[in-house]
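Only one chain is included here, represented as C-alpha cells and corresponding to the form predicted on its own.
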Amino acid sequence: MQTTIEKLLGSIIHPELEQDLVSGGLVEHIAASEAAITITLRFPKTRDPFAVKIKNQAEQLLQEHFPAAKVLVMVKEGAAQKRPEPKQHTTTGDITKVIAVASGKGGVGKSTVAANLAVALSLLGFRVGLLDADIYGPSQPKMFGVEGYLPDAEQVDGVDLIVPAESMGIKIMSIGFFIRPTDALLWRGAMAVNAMKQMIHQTKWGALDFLICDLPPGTGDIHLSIIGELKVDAAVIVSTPQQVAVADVVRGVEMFRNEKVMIPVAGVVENMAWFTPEELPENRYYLFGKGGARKVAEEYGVPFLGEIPIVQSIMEGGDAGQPASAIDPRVEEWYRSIADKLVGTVMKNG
C-alpha cells in the first residue's frame, strides 16, 4: 500500500520546481491503513501558489485508487522547525507533536479519552506514544493490559534509557510500571516532578508523530513541569456536561492561555454526553445535562471536538485492557472523528 501511494504521489509534478512530490522531497510523512490515508506535504516556499492545487490533486488521486479509505492531505509550508535544544540529554527529539489531555476536575473520564484518542490516532496510521503523567492516579497500564510490565534499561550511546511498554502499536510510559497497584504514592511535589522529568527524557520513545500526555486533573506542579520540559503543541480538555465540570473547563482553558504558558487549546471533548440502553438504541438519556461543554467551548472561542456517550463497551474495554475504540465500531467512529479534527487543527497551526 505504501509503495502504491508513493507511486501515485510521484506522478504529481510541482510546476515551479519541475519535480514530482516524492523526488522533490515534498512528502514529509505517509500514514496509511485500510480505513484511512493521511499524507503530510511540506512546501519549502511559504504561501506556495501551487500548494492548494497540488493538495486537491493528491486527495482526488488517492481517493480514486483507495475508495474505501478516508483520505486527508495536510500542507505545511517553510522549512521544518527543529525543537529547541534541551538543557539536558533527552529522548524527545524525534517526537513531532505533543498533545496534552487535561481536565479541570477528576472523574470526567480524561484518562479513558486519552487512551482511546491514542488508539484512534494509531488506527489512522500515525506513530503514537502515551505518557501517563497522572502521577498519583496512573491508570493507563490497566487500560492497555500492561499492568505487569517491568521496564528494562537499554544503553544507547552510553546513556541508560527506559524501554516503554508497547500495546496495540502504542509506546506507553507510566509511573504505574514502577509501583505496585496497591501502593499509595506519598510524594511531595518535587519528588513527583523529578520522576516525571525522568520518564519524559529517559524513555526510549523513538520517532513518534504524536505523544499523548495524560495530565493529572486540575492545575499544579506536574502540569507546569511538563509544560517546562516538553514543547506541548496543543491541549485537549475533557469535561462532562455537568455545570460543575463545565466550570472547570474555563479554568483549564485559562491555564493554557496564560501568558506564561501560551499553549493552543485544540478543543474540548464532552464525555458521558448521553446514555443509550442497548435494548433501546434510538433513545438518548442526558443524565448529566445536555451540551454544557459545547456551549462553554463556543463562549470561549475554543473548537468543540465531539461528544462521547456512556457506552458499556468503553467501561468493559478499559477494565479488560483494550480501549473500546479498538474493539467497538461505534466508539472507533466517534474517536476517529475527534482524531481527524485534532490532526487538522494541530497540523494547520504548524
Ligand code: ADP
The other form holds:
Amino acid sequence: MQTTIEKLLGSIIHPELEQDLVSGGLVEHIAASEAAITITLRFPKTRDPFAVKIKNQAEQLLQEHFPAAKVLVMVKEGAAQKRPEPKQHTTTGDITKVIAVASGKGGVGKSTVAANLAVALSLLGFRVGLLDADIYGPSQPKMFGVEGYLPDAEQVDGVDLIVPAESMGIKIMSIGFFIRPTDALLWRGAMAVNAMKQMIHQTKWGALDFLICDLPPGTGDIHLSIIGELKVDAAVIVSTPQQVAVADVVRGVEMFRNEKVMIPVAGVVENMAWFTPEELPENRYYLFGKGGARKVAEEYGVPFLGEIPIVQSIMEGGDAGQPASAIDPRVEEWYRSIADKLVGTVMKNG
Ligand code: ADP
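Having seen the form predicted on its own, I'd like the form predicted together with this ligand now, please.
Up next: the whole complex, starting with the chain shown before.
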C-alpha cells in the first residue's frame, strides 16, 4: 500500500520545482491503513501558490485508488523542526497543533473525551501525544494503563529530556507521574506548576501532528500559567447538557477569547448527551436535558463537534486502561466524527 501511495504521489509534479512530490522531498509523512490514509506534505516555501492545488490533486488521486479509505492530505510550510513561535516559550520537538481540552467543571468527562479523541486521531493515522495537565486529578495514566510509569531522563544535545510513556501508539506525559494522589493540595499546586513547566518544555515528544492537552477543570490561574507556557492552537470545551454545566461552557469560551489569551475555540463536545439501555437500543433517555451544549455553542458562534451518550464501555474502558474508542466500534465512530470535524476546523485556521 505504501509503495502504491508513493508511486501515486510520485506522479504529481510541482510546476515550479519541476520535480515530483517524492523526489522533490515534499512528502514528510505517510500513515496508511485500509480505513484511513493521511499524508503530510511539507512545502519548503511559505505560501506556496501551488500548495492548495497539489493538496487537492493528491487527495483526488489517492481517493480514486483507495475509495474505501478516508483520505486526508495535510500541508505544512517552511523548514521542518520549526514551529510557529509560541507566545512565550517553546515546547520540544516538532508539533503541528496543540489542542487543549477544557471544561467549566469537573466530572463532565473532560479527561475521557481527551483520551478518546487522542485515540480517534491516532486511528485516523495522525501522530498523537497526550499531555495530562489536570493537576487536581490526573487520570490519563489509568485510562491508558500506564500507571506507575517512572519517566526516564535522556540527554539530547546536552539537554535533559523526559521520555514520555507510550500506549496504543500515543505518547503520554502526565503530571500524575510526578505527584502522589496523597500530596496535599496546596503543596501539590506549587509543585505541579514547576513540574508542568518541565513537562511542557522537556518532554521528548518527537514529531507529532497533534498534542492533546488535558487541562484541569474550571477557569483559573493554573490555566493561565499553562497557556502562558504552552502555545495552544485551539481549545475543545466539554460539557454535559445540564444547565449548570452549560453555563460553565460560556465561562470557558470567555476565558479562551480573553484578549490576553486569544485561543480559538475549535468546538464544543456534549458528553453524556443521553442514555440508552442495552435492552432498549432504540430508546434515548435525556437524563440531563437535551441539546444544551449545542445551543450554547450556536449562541456563541462556536462549532459544535458532536455528542457522546452515556455508554458503559466508556466508563469501563477508562477504568481498564483502554479508552473505549479503541475497543467499541460505536464509540470509535462517534469519536471519529468529532475528530474529523476538529481536524477540519483546526487546519482551516491555519
Ligand atoms: P472529568 O475529567 O471531567 O473530571 P472524567 O473524564 O474523569 O471527567 O469522567 C468522570 C467519570 O465519568 C469517569 O468515571 C468516566 O469513566 C465516566 N464517563 C465519562 N464520560 C462517559 C460516558 N460518555 N459514558 C459513560 N461514562 C462516562
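In this text, rigid core is short for the largest set of C-alphas that superpose within 1.5 Å between two forms. Not measured: the values here are computed from a predicted model. Numbering follows the first chain given and starts at 1.
The Cα position of Q322 differs by less than 2 Å between these two forms after fitting on the rigid core. In the core-superposed comparison between these two forms, L72 has its Cα shifted by at least 2 Å. The two forms, fitted on the rigid core, differ between these two forms by 2 Å or more at the CA of P49.
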